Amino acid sequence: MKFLRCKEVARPTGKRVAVVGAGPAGLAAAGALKCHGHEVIVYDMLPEAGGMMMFGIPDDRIPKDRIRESVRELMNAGVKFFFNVKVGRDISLEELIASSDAVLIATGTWKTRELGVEGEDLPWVIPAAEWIVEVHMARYGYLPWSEVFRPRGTALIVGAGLTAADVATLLLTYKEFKEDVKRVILSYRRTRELAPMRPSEFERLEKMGVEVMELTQPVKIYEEGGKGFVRLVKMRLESAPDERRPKPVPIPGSEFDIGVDVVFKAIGEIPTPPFGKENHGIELNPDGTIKVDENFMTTRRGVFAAGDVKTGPSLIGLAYKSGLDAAAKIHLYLTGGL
């Protein structure tokens, strides 16, 4: 995946753009804006660029060396990077807005969605996306392994998207875990035909040894006698006129318990804008994504948003395209066209 898509960078325009987030959307935008001759400064909370491409996906699913090579091309072209800097904590978004001619927010979706069941605050109930990032931080030498949760025994993964598949892959293929994890179970409240994960991915996981429990959903997580348990309820599907997919409905009296050592929450991620209550005049949509107009501009003039923080969780290619499209609008804005 190339982020710098021009052979020669245009002459400097004197305009500065701050990009918040070095995932696929932010990097794609940085490359396009640099090609136009703008000064581009990228801020990211991680120790190197790539975002979820680098730290949130197993090594065998995306070549990390190619990401690093493409980032080096950006650096050689003059894009500046500030790593281990979290906007909103280490530097204020308002400061970036004041010191830049335009700002692009591309901070993605880094927080795992809650299950909403009793017991999910137990220490062995783990948010999947954050754990995957910590694993790769340790594998690449940025974090001591002592700070990473090390699963053992029986692992239950709740969810059926790519994050759930990635957790299973790490548990069963990474040398740090595969000897200690004896059983991996995946619970999904619908059937595999209706899952975000492709049926072929289910087949791959099952060949690896994953046990798939379709039409089940956790209703309680608890400890008893020093051991961990999850209470699951069986589900049935009901068609609803306002639903894109059949709605899963619990079957009364169908609850059953299984013993587990760790539970991974992998039912999706929520957007993570670089601000809290002090929103700097930037409005959010009801689902937590950043509200933008047809030009990718937020409700604060000169501030744009792209990628998953704008759309919600998506695929790498869609986030990359979103970054390119946003960069085109930012260039238009910087040259007086908006």
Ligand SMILES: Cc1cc2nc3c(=O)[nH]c(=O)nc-3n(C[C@H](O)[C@H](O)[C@H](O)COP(=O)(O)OP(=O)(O)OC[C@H]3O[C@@H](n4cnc5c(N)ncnc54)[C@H](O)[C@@H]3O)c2cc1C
Given for the second form:
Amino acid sequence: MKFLRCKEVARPTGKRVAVVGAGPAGLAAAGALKCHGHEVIVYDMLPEAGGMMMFGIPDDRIPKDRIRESVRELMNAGVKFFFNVKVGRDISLEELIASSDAVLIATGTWKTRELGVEGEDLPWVIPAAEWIVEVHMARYGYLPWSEVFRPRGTALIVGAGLTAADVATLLLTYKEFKEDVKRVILSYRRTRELAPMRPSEFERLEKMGVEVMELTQPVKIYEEGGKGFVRLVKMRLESAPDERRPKPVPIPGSEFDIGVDVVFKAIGEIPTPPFGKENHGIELNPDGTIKVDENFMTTRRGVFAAGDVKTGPSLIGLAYKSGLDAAAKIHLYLTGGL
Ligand SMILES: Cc1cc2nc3c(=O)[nH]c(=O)nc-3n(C[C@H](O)[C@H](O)[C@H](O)COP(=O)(O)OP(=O)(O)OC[C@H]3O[C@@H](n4cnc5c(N)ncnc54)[C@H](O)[C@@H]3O)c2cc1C
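Having seen the form predicted on its own, could you now give me the structure of the form predicted together with the ligand?
After this comes the whole thing, all chains and molecules, with the earlier chain placed first.
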């Protein structure tokens, strides 16, 4: 994946753009804006660029060296990077807006969705996406392994998307876990044909030893006699003409308990804009994504948004394209066309 797509960078325009987030959206935008001759400064809370491509996706699915090479090209072309800087904590978004001609927010979806059941705050109930990122931080030498939760025994994964598949893959293939993890169960409230992950992905996981429990959903997580348990309820599907997929409905009286050592919550991630209650005039949609117009501009003039923080969880290619499209609009804005 190339982020700098021009042979030569245009003459400096004297305009400065701050990009918040160095995932595929932020990097694609940084490359395009640099090619136009703008000064580009990228801020990321992690110690290295790449976002979920680098720290979320297992090593065998995406060549990390190629990402590093493309980021080096950006650096050589003059894109400046500030790592380990969390905007909204270490520097305020307002400060970036004041010191730049335009700002692009591309901070993705970095918080796991809650299950909403009793017991989910127990210490062995783990938000999957955050844990996967920590595992890769430790693998690349940015975090001591002693600070990473080390699962053992029986793991129950709740969810059936990319994150759920990746937790299972890490548990059963990474040398740091595969000796200690004895059993991996995946609970999903619909059937595999209706899941975000493809049926072939279920087959791959089953070949690795994952037990798939379709049409089940956790209703309670608890400890008894020093052991961990999850109470699952069986589900049935009810037709829902107004929705894309049939609705899963609990079957009363079908609850059953299984003993577990760890639960991974992997039912999706939510957008994480780089601000809290003080929103700097940047409005959110009801689902937490950043509201933008047809030009990728937020409700604050000169501040744009792209990638998963604008759309909700998606895919690398879509985030990359969103970054490119936003960069084209930012260039138009900086040259007086918007
Ligand atoms: C576990 C997992 C597996 C996936 N597998 C695939 C796959 O196989 N194929 C596929 O196409 N897609 C996959 N995806 C989805 C894909 O990774 C995302 O759609 C894509 O990375 C989104 O790009 P983005 O640039 O919008 O955000 P991200 O890649 O999430 O990057 C956002 C960046 O912003 C930074 N950031 C966040 N908040 C702040 C802040 N306040 N200050 C500074 N920096 C901040 C983060 O550190 C990060 O670097 C997967 C996602 C997950 C979670």
